[in-house]
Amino acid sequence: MNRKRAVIVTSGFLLFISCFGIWSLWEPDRTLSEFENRVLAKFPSFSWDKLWSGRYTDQLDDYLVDQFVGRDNWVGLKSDMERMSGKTENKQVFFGSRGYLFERFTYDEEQLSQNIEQIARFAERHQKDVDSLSLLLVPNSQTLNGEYLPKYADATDTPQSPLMDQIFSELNGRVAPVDIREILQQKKNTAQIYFRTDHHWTTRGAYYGYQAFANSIGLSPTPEAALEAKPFSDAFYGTFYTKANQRDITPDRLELLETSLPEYEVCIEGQSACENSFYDMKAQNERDKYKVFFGGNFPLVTIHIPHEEGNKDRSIIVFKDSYANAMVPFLAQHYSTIHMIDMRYFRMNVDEYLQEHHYDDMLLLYSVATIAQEDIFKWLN
């Protein structure tokens, strides 16, 4: 390269940023970046201490990152050049084939052990308490849509089918086990059971998790054709979206599956009033429209449906991760009581809840991510 040629391309360089920096500085600063999904860094304060620690430049170089006009099309626009330049994942999210995202999943092997080990304890003691006590595993997407990870992704994604085998193995004799794996195959080509570009489950797979759970112990589930599909949206970006900053990518459909109950009651431990639905509609318009489930996550939640037959006098206590939200309303049809303890905030002593309220059934329902991985079952006990 001449000197002028270098000459121009610095000057132009120079240029470049100090408009868009000059930009930056005139637009008024986003709290909030709905394409990420996360709070942007605001102005730092400033003192003498964290100017010889270099914490303030530290926060000044987030603050100006975050705020450069037009981040959201910038950090797309760098993904977009990744996947165009062969790279086939993003923060561990893999790029797959028909706009299917995949988490790259790994675990713990101590972790995972312990967490068995603290289930058991809590089913030992509990097993006799209760008509049954099951546990139902959600497996990752990639369990059930493999075919759609991109090449080679098998070589550092760990499966989860061995997995679901050595848990339920593990704990066999003190929960019984609820395999859904053999009802979603038989669902997936005729129905969508993982949200493309969330970790979750659709409301449809949920509700396949409630037919094998609802066989498992007698009940006579709810008939497919009897449930009303209320599609509510057609933009939903979960969180694999968020990670991969893949823009080009089809947005998720929700949608609900109700049928007829008599009026219910849902009561959410730090809510001032109940309830009469499970379901947030307001969270249709936040970034995560998974919240309308319930609005989100809560150490307790506790539902009364009055039923009048007598063979629906009966009681269930679920613990849970997020999976369940979207399951919980089809066993009110089976259910006058409901309490859902989600173990990341509950801090009550559960021997105690336990023996004073009374159950007829207990159910652990987790992703298989959440067994291998999440330091919570130590809760339990």
Given for the second form:
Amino acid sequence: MNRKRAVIVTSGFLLFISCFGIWSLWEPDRTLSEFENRVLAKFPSFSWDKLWSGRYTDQLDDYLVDQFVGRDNWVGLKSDMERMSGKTENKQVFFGSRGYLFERFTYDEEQLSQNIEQIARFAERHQKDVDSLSLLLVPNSQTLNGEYLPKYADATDTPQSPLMDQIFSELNGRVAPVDIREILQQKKNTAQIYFRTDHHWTTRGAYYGYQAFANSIGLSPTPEAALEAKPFSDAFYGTFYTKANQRDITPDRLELLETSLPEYEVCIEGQSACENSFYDMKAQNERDKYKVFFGGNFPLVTIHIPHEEGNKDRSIIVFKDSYANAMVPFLAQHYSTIHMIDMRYFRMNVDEYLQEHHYDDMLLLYSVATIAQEDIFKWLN
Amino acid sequence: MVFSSVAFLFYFLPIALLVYYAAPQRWKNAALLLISLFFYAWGEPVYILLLLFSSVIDYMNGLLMDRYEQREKIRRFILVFSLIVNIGVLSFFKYADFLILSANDLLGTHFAVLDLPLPIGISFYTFQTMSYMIDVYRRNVPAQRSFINFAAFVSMFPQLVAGPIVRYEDIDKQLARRHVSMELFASGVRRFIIGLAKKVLLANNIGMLWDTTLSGSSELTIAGAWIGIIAFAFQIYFDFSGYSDMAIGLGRMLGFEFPENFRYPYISENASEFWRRWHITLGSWFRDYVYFPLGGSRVRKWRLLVNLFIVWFLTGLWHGANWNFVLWGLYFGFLIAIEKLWLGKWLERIWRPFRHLYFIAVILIGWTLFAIEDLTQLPHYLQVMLGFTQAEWISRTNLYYLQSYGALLIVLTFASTPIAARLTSKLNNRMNPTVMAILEVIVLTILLLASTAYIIDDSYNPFLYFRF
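Having seen the form predicted on its own, the form predicted in complex with its partner chain:
Let us now look at the entire complex, which starts with that chain.
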């Protein structure tokens, strides 16, 4: 019996370690993992230099891990085990109630104060060029839906509300703050403001952001009843989903809220032809369905809307991150020219660009996370 | 290469076993040497030369000692020469920067540091070659005539990077002849899988709790400080003993029987007992090659204290080139001294749970010395832990981590005791052997699959011994 048992244990182990290795080599390499939303390591190129420094074997290690057969299933299995052990997060993503996922938020104080200073310098220079210069900050989902966080998890998560107060107060007098917390709080019981599986706000959330902005600069916003809701997808798995690696998560619904507009033009800098829609229906087939808005992020997008009434001959420039993509379509009711600039990719001189063009309004639209974390605002100056 | 990696488990190991078992009997050690050199070169392509240098020097020293069998003075000279080379190499690569920085601090000099990366496993293999020279000098074993056998002993991949420290006399006969049976191989597989699970499922996971404690130590609470250091205590034990288990398991797969390195250290009642259960091969190395030659305990009281000081200073220093490790070593030297002198007798008379309580307090305070390398941070941590500051008792953050790691902490506590092992052997005696065989296969399969999942998604897989 003991011998039989030894044979089973030995052969089982040897089969396991040799088959999975061979099988992994046999399977064709994947370039990216949709499940984890990242590029997978390729077979490293060889050089003696790399070998001596130990980098070659490091890269080979990465390659073998990334291309291991059934990688997605192993990653999912690990995530399941983490949850079974009582953990309420995986890879910095909390599993909240009602299917809400949240990303743990941390930031670097130095980066934040540097960014505030850069924005202040920029605003001081351009305040006088425009009728209004506003700053709209979008807080993260747990600022609004904190009660859905796992128990005690808030203690390990930096709250964004105090940061918003800090940013607004330090930029006081230079930019007009658009504080959307109140309106979102009012609407949260009747509408879904944030996606459950993604860090963005929903189209509805963006609409309330637009309302707050329009009211703050004296425009009368399109009433909610005038919006035409069109379902876009019921199978949106956002960025939190890909980080959490948990398979049994209900996807989000993404809908578009359209208003009636004359035929307009959306031109993306560097692309030969302009589009006639804010919406990129090809996103239907992509994992990141939020890309339906403008097809993603670009350094510069210019929009022209030939309104008939002359009083709408206004222009606005929006410095923004991806949160603006869902909101800018609502602005089309009020402007004939809209320029969107994404400072993560825009590398022209901003001052020169502003000299060449004239705008009536200027809006900085950023998530709190972008201002607290990203090192991009130096490009404004 | 580390054992808990895809490269090792699914590529190196099957190929290594294939090469080793395909090699004819007389080439087995040569095959083992080649495999081991490849294993070492994977992570340290350049330092392989150092490993070979150490092997060549001591191989020749051994032969010379053999040749001058009758000349005691020459033999002694060869031993001293070998020790100087070994300790010299170790000091240069491991302690040079530490000496330079300490000199700069103490004397106000401004020597530049060398900034050499530490060759992995150097503390382990130099201790192995030194044990060889001393054993040959003492005539406990004959000198090894075959360079291949000797180099295979020094570089043997299962224990090369993290021990156990296999002494030459333990393995001398096995180098010449060893018998592999299916039973031995299977017991190696069992041991390896258990070790892998200890490292990947237990140590890595609880290690994250210690990391979060250390990175957020500005808002340290009393409970947080204790939870953090308990997490570290579990991490280092399951990581280190997991590595030893894997090494012993791999050794058996190759037909070797390595010495045990851990025997449930956390069930100890005092510091002296702990060191008979913790990293046994290092403790006995220092006992046999340093402490006993100095006279051991059979000397006058002041001399005993000096001996303990030397041994524990060195033991501390062995763990890393930093003062906190020296402090940690001396802390144990101090505890063992007072336990020898009077505390031990007193402890024997108190109720047993109190003895365990004494030990747990002592070991956790010890681990703070070990874990916090920044000596400016250490006093704060200890003060919070012992309630000397205004720190809060407990915070919501602590509750969050207790909720996240509570189940794991219970498993770790359970796994630190021999309960599971006793239960298994009881079941083995009473239950139907077929049932037990099925049960075993199920448990091993689950552990192996779970460990693989954690290796594939290895967001956290530290190698703790790069300082050793």
